[in-house]
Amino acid sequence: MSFLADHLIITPILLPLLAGAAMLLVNDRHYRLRAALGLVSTLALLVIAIMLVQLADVPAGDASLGRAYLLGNWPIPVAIVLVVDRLSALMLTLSAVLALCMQIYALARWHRAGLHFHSLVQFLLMGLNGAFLTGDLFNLFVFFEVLLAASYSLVLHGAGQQRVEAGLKYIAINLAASLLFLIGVSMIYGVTGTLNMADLAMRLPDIAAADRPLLEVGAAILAVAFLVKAAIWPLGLWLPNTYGAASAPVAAMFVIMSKVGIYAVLRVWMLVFGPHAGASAYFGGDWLLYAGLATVTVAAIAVLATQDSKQLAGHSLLVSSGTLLAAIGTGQAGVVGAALFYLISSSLGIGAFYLLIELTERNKTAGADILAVTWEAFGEADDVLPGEEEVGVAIPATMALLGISFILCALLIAGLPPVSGFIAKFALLTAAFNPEGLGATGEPISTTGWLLLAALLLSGLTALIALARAGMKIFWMPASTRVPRVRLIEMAPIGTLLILCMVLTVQAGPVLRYTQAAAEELFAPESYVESVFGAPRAGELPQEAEL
């Protein structure tokens, strides 16, 4: 092989690291090379995930050496092993997919409103890939503290007394956050010796009787760290509150921060505690599911009585978390590969419609989701405040366009046809309600069909009638009759967001296949854990390892 294929799994990390201490050296006078560096690199992560996704993409007896990397050449366990697999791969190119857009937005303005904007995206990347591709739960840890400490920053982008109230209450739940972390990865090592996910799902069915218990209330532990992230109800209430006072292009970057949650938990549940488990197997699923579900049933509650359409981008982002997790505690591979599937397009819905937000309300007045509240008590509101100051250029047609992506947007939200929410919920049902493929009969439908059908119908009627809403009060009842001035740059990213939506939706047919190909890898972790062992060290073959 080449050197770039030798070393293409690490590559997703080391690019934004040294891209982003590159850009540090470069002075703040040339913020037009920091931006081109910036987007240079995203650019080239967007093309070395895509080529992951097609080397995971193949039978694991084909790839599994490729598909496993020792740093430092150490043996396993020992070594920091990085592995990519479908689900990694997905992710990465999903990351990768909003980071470009996030920061050709932010172009127009918001990449100035504050140091080292470039630099900390690039570090956000970091922290996310080395996440998603890690083999190891003390490195997990660290790479969430990564993107965490960068995750920080940008919160506080931009400064104001909003951004600042709602980033320190952020920082202080992820520092809980990640002293659960710490604890629960301590007692799942004092039992178990290794850290190792692959050894971990080695080792798991021979832990005697009398240390399992220590082992789930560590794993307990854990998971409650990986849930606050996730932000499923009640550890989630920080999130509309932090999304919302961070900027347009962090807050869409930020979509894929909760989903970092999600993959935790999806990796360390299916692989460690899979079916191979022993007395282990699938704990805590019953909780994931009941869980999940709550959270889709608040959230559909505070869409709905939210009148702020950045509160009402953070409830839908937490529908989506619940209904993910919901997914995956159902314990079905088809509802997972499902699941991902919707992952993928709530995520770059959102992702849009955090950015839409912005514009949409760009001559909204100061005070006016206070003052809608009046107008749908009275009919009336005074006391117009004035609003931000204009910023671009006005372009043709600018209503309409924004109109129009408002609409995809909703559509995308409430998961109505004919774009893509649609098919990843008609998937999801169709999965619960058949357990063994389409068309299949014999067992009645299951309590937990019924409760998904629900929380996704109630959480898509929900969505339908607060955007709806949302939807007459920004574009037939305007509380400003000035036409927003808006840059192409800005409307760039939200059209290609939404034009990928509309490919998901024509594509769905090979995605659905891709997706579900990684729910059974998920199942079925022995190519994961042969990778891992198999990878030969530099001057060495092969080996085989069996679980």
Second form
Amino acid sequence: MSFLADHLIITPILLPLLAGAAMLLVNDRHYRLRAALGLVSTLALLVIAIMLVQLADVPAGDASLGRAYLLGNWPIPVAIVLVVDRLSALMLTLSAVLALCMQIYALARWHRAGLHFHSLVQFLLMGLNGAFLTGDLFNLFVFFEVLLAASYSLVLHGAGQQRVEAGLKYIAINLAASLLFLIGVSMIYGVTGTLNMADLAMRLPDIAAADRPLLEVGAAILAVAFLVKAAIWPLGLWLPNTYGAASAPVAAMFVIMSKVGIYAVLRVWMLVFGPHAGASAYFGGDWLLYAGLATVTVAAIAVLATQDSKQLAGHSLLVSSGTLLAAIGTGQAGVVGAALFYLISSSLGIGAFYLLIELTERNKTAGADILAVTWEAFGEADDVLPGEEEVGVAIPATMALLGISFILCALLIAGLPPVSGFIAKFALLTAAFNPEGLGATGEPISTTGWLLLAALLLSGLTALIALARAGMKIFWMPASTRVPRVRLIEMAPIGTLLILCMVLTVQAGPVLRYTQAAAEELFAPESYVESVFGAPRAGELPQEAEL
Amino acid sequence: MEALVALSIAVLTASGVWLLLRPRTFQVIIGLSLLSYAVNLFIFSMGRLRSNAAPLLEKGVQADPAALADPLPQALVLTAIVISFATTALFLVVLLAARGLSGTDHVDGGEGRQ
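Having gone through the form predicted alone, I am curious about the other one (the form predicted together with the partner chain); can you provide its structure?
Shown next: the complete complex, the earlier chain at its head.
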């Protein structure tokens, strides 16, 4: 037990790596064994992530205890360090939940549409978990590449011309973004001489004024690389097409991929350019705010304009990315705390929506004009899918269940009561209007607050109009009266995600307290720095060589 | 030496960006390769340009850090080379698949479309 406790922080990276590699050794014909391995591994990841949440969720005084892991037992700051704090533990849990749901959904048919589906999911998880845990900038790049390499193959899963073309652009854009990442990282290294984020946070106030512009240019280039992942306008035009072309479970999993960009911005920006950074404090905050607002505006219009449900989901994802970035750009701990709650709620909601769309569109015939393009893609995909007449129980009252799920998804995405999307937006606005805490006002509401209010409400309104229209088309004017054949195993993950959102609604108090604590931790990087520099080295140490 | 290195990075980057924006998939992949060479050189130069300086300490010998090259950017460059090589290879496969499916090497899958 103590061995596991010692190495708990690295298991979210090692476990999917080993599970994914082990699956490659299993013959293709034993796809059930592969699927079982994948499910067990993801389930274990979920358990570990929850354990890490408990590890991270301690009062600030005990923060330095066992929250950092020195790879290879090298001394700080030479060691690449893994750090778990509330934010990274939260992201780990969220990605494990989404992965588990999409894997169960894929069991119905998608996992046999191509080779190595489950291995790729595990490698994607490894990259995601690594990116959330690492405390080193270059290591972050490496884990980004791991998750991107897995995602390139997952986009292409199921083949078909549309996927390959979308994948081509997705890969080209991300390769270019990775190069920007490298330029940014190396410029920061050139100025500060370190890549360890905690060390960077400590050295930043002492950077000479003459070197600051170079550092800030490096940070800005790095931010561009992150914002491409987060799909911020105008860097995010690739997202709706790519996610729309990907198979449903993959698109649902990729919801967390755009959040990796947001996470990286939040982590690096807060740690390096936090309040302690002297002359560079909150460098570029206004840019984040206005880029976020621009994204929300453009995506909200696109949500209205689109006729295709998958595009609708993609643009909703852009709205949520924009909202998150704008909230981060305000530079207020309260707003960021609420934004983290919004992140959970919107990820679960949009993930469920991507899964749901495929089920509702299954009854579309080839003559349905609006979705002719989508159908074309599915027509090709069906060729490679074995067993169109599947065995398995089709659940009764399918349309009713699909309809209820659709309404819940719509409420979540538009942010209407009584679901968690509403609570998230409400918390965001409350925090933006009361920067000093509830009741402590006296000063008028800031322009930022009004802008955020307008963005949130208008994007919610357009989402509601667009989703209502899509719902009418799907359920009231179906192209065929044939009820889609939906299996329990496909409905269960959607139900799970939506029930989790319900739980989030009921338990909003504790969750908001957690996200608030996470945000405050981000705004006071001392505890992060402390847990990195206070990390104990294991075992007997050899005598340090005198240099 | 600085001018020479800066100039080569600039030429590689400019050619890379230009090729990246071309409509043929092969041009795109060559553009990405050139860009990654430029970035690798750039990382290397971020460790300060030194000639005749080894990045390694000799065991047991008291060494002056000022006489040594910074080893970290060299390690970073190695990692970056490996990663960009692998992802370029992956991209090449996708490029070939797109060529096979659409019958053209245009990035939009056809001359007339879009």
